Amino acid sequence: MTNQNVYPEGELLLRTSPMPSDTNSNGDIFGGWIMSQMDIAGGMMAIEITGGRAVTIAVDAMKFIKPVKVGDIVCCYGKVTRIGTTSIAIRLEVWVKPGFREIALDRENAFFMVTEASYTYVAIDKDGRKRQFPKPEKC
């Protein structure tokens, strides 16, 4: 984890709220659903950069700074940090909002970071094989 930013970095890629199937025996949300909701965000901004399909091939780790509940409003923001000829790396960071309640009675932790870590992206054609693309001249 390197980022002590107080704000998030990048783009907005994706709001949402987890479910009580999400969690685990303790009541917190899963750490495969936040890597999960991470995947599908920076997906949707690889497959916009690079013109059509891709998947993705690496994540790096990933170390929970705190945990995420029902109710919650997850965030994920994405900024690319590089751009090959058939990948992209997307750095992407989840920052929470509390459920309301929580919110009344701590502004100070209001909205904080969960976790971040960088996908790898690969340009696949309709056979599933890896292709070029245009890199974008402003990402």
Ligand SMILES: CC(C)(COP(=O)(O)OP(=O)(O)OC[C@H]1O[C@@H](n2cnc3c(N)ncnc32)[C@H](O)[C@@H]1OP(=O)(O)O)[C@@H](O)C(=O)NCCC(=O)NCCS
Given for the second form:
Amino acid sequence: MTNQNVYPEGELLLRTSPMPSDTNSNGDIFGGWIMSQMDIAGGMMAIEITGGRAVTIAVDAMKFIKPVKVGDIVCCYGKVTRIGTTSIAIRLEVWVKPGFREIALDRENAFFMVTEASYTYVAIDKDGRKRQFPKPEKC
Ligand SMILES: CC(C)(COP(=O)(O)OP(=O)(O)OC[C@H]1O[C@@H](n2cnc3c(N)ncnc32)[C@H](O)[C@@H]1OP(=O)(O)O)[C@@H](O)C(=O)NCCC(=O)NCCS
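If the one shown is the form predicted alone, what is the structure of the form predicted in complex with the ligand?
Next comes the full complex, this chain leading.
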């Protein structure tokens, strides 16, 4: 599923910018670095909603739509799509504002989505076992 929206969906969870050490041999940012930022962003949301520890149990299929470059401003947005008994699914989108590359001044490329995925987290107790959590009234 690809979001055709012009604007991101969900709450802004994280803003960051990759360093030269995050690049692959093409000079683009590693897909794994982006997945990691998404996991950090979704993990923070899962902790807030479940009221304690949470771990990633699954990530659905991902497609990297456009490359990310050093100096880009990477923004991760999240929206809860399902709350289960012990788990929570969060749809995450990553959008980029080009930092100091040439397209930064091109309005059509001023802000674009580079990937999206659904991450599922399980609430766990201090011993690492799944735990139930109260469903929030609104999220
Ligand atoms: C998280 C963990 C404690 C769950 O253990 P478990 O008792 O075997 O869990 P279950 O298979 O009963 O699933 C727990 C929940 O996850 C959901 N789930 C399981 N597999 C899933 C999948 N592939 N996709 C989406 N949700 C899934 C279940 O539906 C259930 O949700 P619900 O209670 O809301 O209905 C265990 O799998 C674990 O420790 N995994 C490693 C986590 C980890 O280290 N992550 C990476 C680093 S953060």
